[in-house]
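The chain below stands alone and is given in structure tokens; this is the form predicted on its own.
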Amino acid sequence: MTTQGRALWRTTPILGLTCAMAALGMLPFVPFASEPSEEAFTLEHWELDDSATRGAAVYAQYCIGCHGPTGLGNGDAAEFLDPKPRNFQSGNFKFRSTPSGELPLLADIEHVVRCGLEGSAMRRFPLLPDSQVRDVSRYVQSLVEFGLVRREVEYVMDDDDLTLAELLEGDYEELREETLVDAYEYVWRVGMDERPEVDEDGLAFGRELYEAQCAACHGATGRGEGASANALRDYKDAEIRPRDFTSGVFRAGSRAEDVFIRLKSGLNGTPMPAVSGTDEELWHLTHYILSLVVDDGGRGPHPTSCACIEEGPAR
């Protein structure tokens, strides 16, 4: 078995039988792409720095199955997948703490590793040192910042008809800095602005601005059922479901904050974005979005969920 059929085995129960039945030939073999010609820009011309190229190896053993060889989601496991694992090269990140449409702080990456996405196959790693969390989190921001550059360098090439080895000797420095300078010009943590206390004229409040800006897509009763739910595609034109809010699986965390960062930030290359407001009225709106979900009894969040690991167990 290869390193990466060893890797997605210990992954999920269903992914090792997915491996399993590929090895025995129970499954069609789809290559990941054709080889590259000498004309295309790929990851052996991009240089890591010392972070990345650890994360490398790790990468390998634990994301190679689903994300694919160079990030783009097409790895072994990715069409039994739904939702589909993420393309890093696409810089489309849902899950973050910056401005609508920018690309994640590698903090925000480091959080979707260590605490997974709830409801999807992105499981949690918990047990890795914060070393190897930190340095997979970079090999993900490279393959982002491999993407962007990647399609500068093919614009320049057939702009302006050169070859590859005629930009990389030339101005490829250059247009490799610009690119990265201009991806993170905007990059930074939101604001948030201290959190009210939850009373009835706040809820009252949020309900108004829930309805008036969440309940098309999320229904009035926060089930995901609103009238265009059925109308919704994501950036690759695939059907996306509004959440639910009534189940309390949100997929990057439940706390207010997580949840309240979620209506700042917007989610990138889906149809929900950054909700306008004051910090005050995207708060009571969070809080009337977190009311709706189904009372659990009071027994608080798994034992096992990133939620429970900080902010403590239930008591």
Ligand code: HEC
Second form
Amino acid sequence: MTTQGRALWRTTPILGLTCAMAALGMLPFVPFASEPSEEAFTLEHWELDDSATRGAAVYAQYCIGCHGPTGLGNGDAAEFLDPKPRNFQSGNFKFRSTPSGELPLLADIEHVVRCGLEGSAMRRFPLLPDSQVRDVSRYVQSLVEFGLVRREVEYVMDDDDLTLAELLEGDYEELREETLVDAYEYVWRVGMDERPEVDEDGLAFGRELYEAQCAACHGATGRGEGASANALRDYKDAEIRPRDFTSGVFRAGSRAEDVFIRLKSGLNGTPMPAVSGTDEELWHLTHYILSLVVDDGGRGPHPTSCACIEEGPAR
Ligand code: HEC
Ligand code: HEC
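Any chance you could show the form predicted in complex with this ligand after that form predicted on its own?
Following is the full complex, with the preceding chain placed first.
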């Protein structure tokens, strides 16, 4: 039986009892059905380091309304938003500087908090002091790690037919360590060769690459109107549109360095792949895409163009 199946089996008689009591008008004191099952591995079982503990308070103040009480992306505002707030426990991060499919660096999360994601409800938090940005980002990272370990715990409980208490007293520490070591094995900042000059030849080459690899989604003119554009879905099976480059709104920054990193890393959980090719090719593609931005009357760099790739600790 799956863990979910087991939890259902436990709550069903209680639900039945609750309904019968409700029918008899004797309900007020038994909210059993919403209590967590004693078998569930929850955040109560998860140890936070000092930074994450401080970050949890910042999170409760600024993030919970969208990202939800345990980071599942199900805050009160979530149903009204498109794109939806990230489910941190899924571990699926779009805007990273790490290889395709990998977790973000702490510095990537901090960047999103500082700069926001233009064109989405994720606003910037420029007034949060650096220490709070660091702490809340560490808390988000802990939710990611909790999500990974929770899935392992559920798997092992189910597979070895263990109760949570048995697992916590047994191999839990080892399982947690191993899960996290595996998860971070390939998490590093992708490299970036020196940026070539923007010139006619480079732009023409970028255009060639673009037409071959990108136009099917982003369209020949870059307005996001490619032949496949209407059929795209993200990992949650929600509709997703390719970016319209002419608007100049790049969610995670519109500097050439930002766009380059998006191409090299890919957007996990979306149809936007990491682009294969040499760094030089990626630069030419970047320059070509930025050349499609329609002049906005000299408003200057987009607000999200704040430093995104400064060095930070690896985790
Ligand atoms: C008003 C709603 C809202 C609030 C408040 C909010 N977020 Fe978000 N957040 C979003 C949305 C929507 C997205 C997804 C954007 C996308 O998919 O492009 C997101 C995405 C993110 C991401 C994911 C980036 C990635 O690479 O995938 C991080 C990290 C994040 N938010 C952190 C935070 C933190 C920390 C706070 C509080 C300081 C916060 N958010 C507050 C709506 C919100
Ligand atoms: C299979 C469809 C598909 C292909 C092919 C594709 N993209 Fe995308 N691309 C998307 C989607 C969908 C998004 C929007 C993701 C989102 O909203 O989170 C996107 C987003 C982007 C972004 C926006 C990043 C940001 O910060 O907002 C850039 C830049 C980009 N693509 C460049 C390219 C380039 C260059 C190529 C070709 C080498 C390419 N894409 C090929 C689907 C595609």
